[in-house]
Amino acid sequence: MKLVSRIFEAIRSPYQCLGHQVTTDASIGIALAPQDGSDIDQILKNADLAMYAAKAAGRRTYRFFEPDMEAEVRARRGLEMDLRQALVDGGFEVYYQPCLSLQTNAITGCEALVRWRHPQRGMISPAEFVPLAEDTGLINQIGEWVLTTACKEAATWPGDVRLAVNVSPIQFRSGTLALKVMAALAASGLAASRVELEITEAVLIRDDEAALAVLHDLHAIGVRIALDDFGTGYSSLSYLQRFPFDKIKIDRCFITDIAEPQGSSCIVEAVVNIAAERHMTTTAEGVETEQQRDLLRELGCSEMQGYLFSAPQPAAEIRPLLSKYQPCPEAARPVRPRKRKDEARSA
């Protein structure tokens, strides 16, 4: 499509504005006459539908109109209306997935995860409704509700168990995140040191200087900051130099094949060593087998999270686990990153 290429080239050309270089981009929807409409209103409507399809495909691309797009958009709009109603009716729930120390086998914290129980469809996957909530801005309201609800629940837990809450890029850029965190802490009585905010690299990419300033503000409140899905972005290492994260969460894609001969154990080991040098905790996500757990312990990883120990559970089902898996001093044994082969030879 030469015309689309020319349009993208024109839109993406940088320009100067008040002494700053500014760049723009676009998602393009295309409808053709006469097959996609016999009048201008219908063609514009179908081009608009194709544009939304381009956005859903990851933005910065183009899509041609297809007849089934209208049904997809109608379904999306219906889901959006249901999502808004769920905020009014209290249709959301918070589930908690525990994080287990690989050193003491005690629960060190729980990650709060939002769940939506639709009145007709039952449980709807977060993978379906969270992106929609982010696109519509509803994630700000949902995220605030999760934070407030989870803080009140965590205030009833043993004092050494932390609460982890995910923060989306939309919430992060709202400009009010620190205030909402302080409000949730004040309403619940939960100590700031027991709260851990999990962010992904997407929070930092667009305006990392402003994002780092917000992170420092949050640290000043006393909450901990974890870099989630570590290793899946393209500049994760550079962010470790620029901000003192308290925790690195190693993405499940590195855990799945960690025990394979050509697997990612060397990558996990490198991350663990980097974290240890910078006094950061490491948590392995998506641990599902005992072999994975044992290898992570050998590599010196601090914590594990995954279905091997527990799937996300409602608050009432998590409380008995928190009482059962408490720190046991006699079970503790030091866990240090495994020495590299060259270090072992020289030791």
Ligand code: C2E
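Numbering follows the first chain given and starts at 1. Fair warning: this is a prediction, and the values are worked out from it, not measured in the lab. The term rigid core refers to the most C-alpha atoms you can superpose between the two forms while keeping them within 1.5 Å. First, how it differs from the form predicted in complex with the named molecule.
- With the core held fixed, the Cα of Ala57 is displaced between the two forms by 2 Å or more.
- In this overlay on the rigid core, Ala26 has a C-alpha that sits 2 Å or more away from its partner position between the two forms.
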Second form
Amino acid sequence: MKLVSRIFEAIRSPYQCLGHQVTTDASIGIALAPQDGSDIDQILKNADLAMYAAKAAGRRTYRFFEPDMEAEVRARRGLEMDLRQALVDGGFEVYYQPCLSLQTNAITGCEALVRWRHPQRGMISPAEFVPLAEDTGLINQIGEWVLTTACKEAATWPGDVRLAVNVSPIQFRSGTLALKVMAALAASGLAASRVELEITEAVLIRDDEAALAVLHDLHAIGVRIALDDFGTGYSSLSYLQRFPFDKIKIDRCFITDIAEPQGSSCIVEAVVNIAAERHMTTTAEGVETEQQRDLLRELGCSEMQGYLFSAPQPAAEIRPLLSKYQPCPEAARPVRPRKRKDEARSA
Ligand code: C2E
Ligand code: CA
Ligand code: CA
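Having looked at the form predicted on its own, could you now put up the form predicted in complex with the named molecule?
Shown next: the complete complex, the earlier chain at its head.
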């Protein structure tokens, strides 16, 4: 371990490069002779596998080689090859989940969620393959396919129903995201104002300035930008200062226990009030019960999404819902943000 610490120390000490102070870091993989290999090639290969395990464990750390690592890497490589093949064979589908106004009960938009129908394993959840697609860069092609497919579908929906598309931080780094969005809009004829891109704060963590410039370009052509999974990251509030988001999507973890006595209703209320002051709408994610919905309505949240109304479904299942849940003036219920405690006292 002393050797590992000395290597980290040596690599981490800052140095000067072309007049700038530069710092580097490392992920270290360790294979030992003779137990991890009988020749130098085998030992280097196993050290390499251990290094990937160190990277997967969050980088800036070290791992010793373990025989299981080889099987994991083989499985991952297999999945990566299947993912590439799925792009060629059309193995992906887009499901859509409606977002409902808590005020009018009308469907305001639908979120596109990618699905992978694996020839042997059946449906694979994006939670499993999106991280792999991000690591391999394949998310750029998958994301472009989702965007183009979903824009074509949304162009057939009633005029004011919006389309929300998830965008990975990797897609921002490609430098061509804005062009791809414009191409998808042009090919489908969908108005930019009907498209909402959902990003997480991870987009703004690295390459801040470059990502912000892309967000501003997209905003300038009328595309809306939503901050997804709000509340799950490190310093969400500071991100609200950095960009004029159109919408905050409050993560499901705050909705699950919203109706419980020591639950998250105060947090949701605070987010709704902050959003209202900044002219942003709020969507509650993962609403599963009527009690949660009623409380969210009372707290002044604008919209809801979740299994209570509809799980994500194929386009053909969603289309009939869109014409059924149109705004209807009689169904409108005023949304009254709950008075803040100080206002309530002075009233
Ligand atoms: P997300 O963007 O936060 O999407 C919401 C997830 O919650 C979806 O999971 C949805 O099916 C699920 N969900 C919706 N309502 C409920 C509910 O009432 N209860 C529960 N328990 N879950 C609910 P899904 O479709 O498996 O997607 C998982 C994640 O994968 C997404 O989280 C998003 O981060 C990512 N993802 C999906 N499609 C894409 C895509 O096209 N591009 C990118 N970059 N990421 C995607
Ligand atoms: Ca999302
Ligand atoms: Ca989310």
